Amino acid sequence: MTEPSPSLPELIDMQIRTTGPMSIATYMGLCLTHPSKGYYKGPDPLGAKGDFITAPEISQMFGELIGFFFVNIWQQMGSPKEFTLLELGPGRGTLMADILRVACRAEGFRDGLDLRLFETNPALIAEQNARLEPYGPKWVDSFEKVGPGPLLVVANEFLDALPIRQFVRGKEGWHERMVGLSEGKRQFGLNPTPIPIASMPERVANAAENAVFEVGLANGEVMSRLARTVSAQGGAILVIDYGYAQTQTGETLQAVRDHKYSDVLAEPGAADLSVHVDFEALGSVAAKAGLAIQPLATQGDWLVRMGINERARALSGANPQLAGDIAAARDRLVTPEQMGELFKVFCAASPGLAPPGFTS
């Protein structure tokens, strides 16, 4: 009789008491993407019966303004007869769907196009496939598996979702923040090992002892990799989600199952685990490939310059049954209180371009 196969919160414990302390970053790994028990390979998280619900999901508002957004990025470029569209992350597919619903409007843009959808989870893509069939996408596990003219990216709520690791000021220097075992319980602790203050970025070198520090070096590297690609091809990158506008301190690791906050450390794989995007560390990345940084925008803020409000009242007028959903919806994508403040609009782009929705 074959024993069954460890589940992943053993995995990890075993791998604990192998190997010793793992570092967040590696924590987070396993929980979200191990091969065949990480979290983001299990059934469908989207939506009401899911664990979260993201903007896509509450209103088409939202991935129409988008798909308005890419249009106007591909007609600066001169409409070019190839590009490819990237989608980081894209769900069930809705979002890539109200975006090409609008662009495809445009003359060219459908004949031109070359959609790549990055995405692990085969329940999602076997629902992208269902969505966006018509539009032939390709599924992708390396972002530089693009065509070889422009390249138009979008992401919503994926960075978030990237390892980072963790460090914690101590009198002598900072400490990692690492997941170890005590009493066969998974705890947190600390590398005893210090790290120099003068290897920490000079914003948060010298913070009161206790202050964390959170590194996103996937993030980093995900956008080093897309940012090189479009300084070289010409292009945009657009990233929506939650986060911070200057690096700074403090410590955003989260869980959340069946849309409550859980322990981070309870139930490896059976919850999402996020962390608060640092834009200012990937605007530095992106600039260093040589593209142009816009200056941040809150999700609010962006959608309202991008005509949310005018598509919300044509919509009612279309269904004036509708009305009251249409108007719950615009005011939770924008409003300061629900996801208007809290979430931000990023975009690096091809100097030269002027991408809508974005102050000078």
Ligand SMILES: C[S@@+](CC[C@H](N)C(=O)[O-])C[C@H]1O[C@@H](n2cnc3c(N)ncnc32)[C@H](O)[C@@H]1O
Given for the second form:
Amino acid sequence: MTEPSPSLPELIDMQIRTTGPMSIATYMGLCLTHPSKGYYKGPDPLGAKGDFITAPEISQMFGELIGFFFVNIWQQMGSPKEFTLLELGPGRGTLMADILRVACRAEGFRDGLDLRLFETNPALIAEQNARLEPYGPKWVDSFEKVGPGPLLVVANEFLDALPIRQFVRGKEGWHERMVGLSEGKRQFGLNPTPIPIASMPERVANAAENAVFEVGLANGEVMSRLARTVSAQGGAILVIDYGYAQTQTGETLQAVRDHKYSDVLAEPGAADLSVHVDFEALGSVAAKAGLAIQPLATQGDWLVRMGINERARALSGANPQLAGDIAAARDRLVTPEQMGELFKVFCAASPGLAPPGFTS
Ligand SMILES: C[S@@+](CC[C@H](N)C(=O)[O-])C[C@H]1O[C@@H](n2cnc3c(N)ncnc32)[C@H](O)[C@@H]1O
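Can I get the form predicted together with this ligand as well, since the one above is the form predicted on its own?
Shown next: the complete complex, the earlier chain at its head.
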């Protein structure tokens, strides 16, 4: 008889017992993308029956306005006959379906389109395929595997799922926060060896004792690789996510299950883990690769500048019975007390392009 394979919590605890406490980045990586037991390898996590809901699942207006954004950029580039549109973490394919329904109305857009998707979840890949099959999508396992034409990239709520490391300010320096075991229970602890204050970014180096600083090495790496390709081939990167405009201290690692916050250490693989994105750090990586960074916009401001109010009116005019739902969806995406302010819109693009929605 074969032994049942250990659960993800058992695997994590075994690894800690064998090799000692693990960094939060290792813990997050195992929880989210362990090859067979990670959160993002399981069933579709989105929607009312899942753990959370995202902007494209709230309203088609979100993706449609992003579709206008990409048509505008593509036209500014001279309507190239061959180009790649790449989405990172496309969820159910809803955002891309809404983008393409709008964008493919522009003459020549669909003919030149090479659609690429970067996704880890087999259940979601099946849903993406069902929605996007008419556009001939290809799934990539590396961002460099794109054609030689311009590259347009979109990522909504993707970078927040990439692992971070946490450091806590002590008397003599910063200590990495680790996940260990105490009396058999998963607990946070600190690596006793301090990292010198001078090796931290200037903005946080002199923070008060016990301040927490999060470093998103993985999202910096993703941005750096994408930005190098965009810099060489032309194009733009549009990122929408929750996060902050300037590198700062503060603990943002959170677990969400069934639309409620839960304990980060309690349910490895069963709860979604995410962090707020440091947009200043992302911008400096993209600028280093030669891209021009737009002033960071709040999601609310950006959607209003892109015409969400006009789109909501047009949709309500055509579907008066849905006017209440359309107004509620608009409010949810735009108002500061809902998603409008916490979520930001970041754009890095080839110098010379004027990405729409970033200045009033
Ligand atoms: C929070 S969901 C957002 C889905 C979609 N963008 C939306 O707005 O509805 C995160 C997406 O990123 C994917 N994902 C998370 N981590 C990933 C990784 N390391 N590699 C590839 N895809 C990943 C998930 O499977 C999912 O499609």
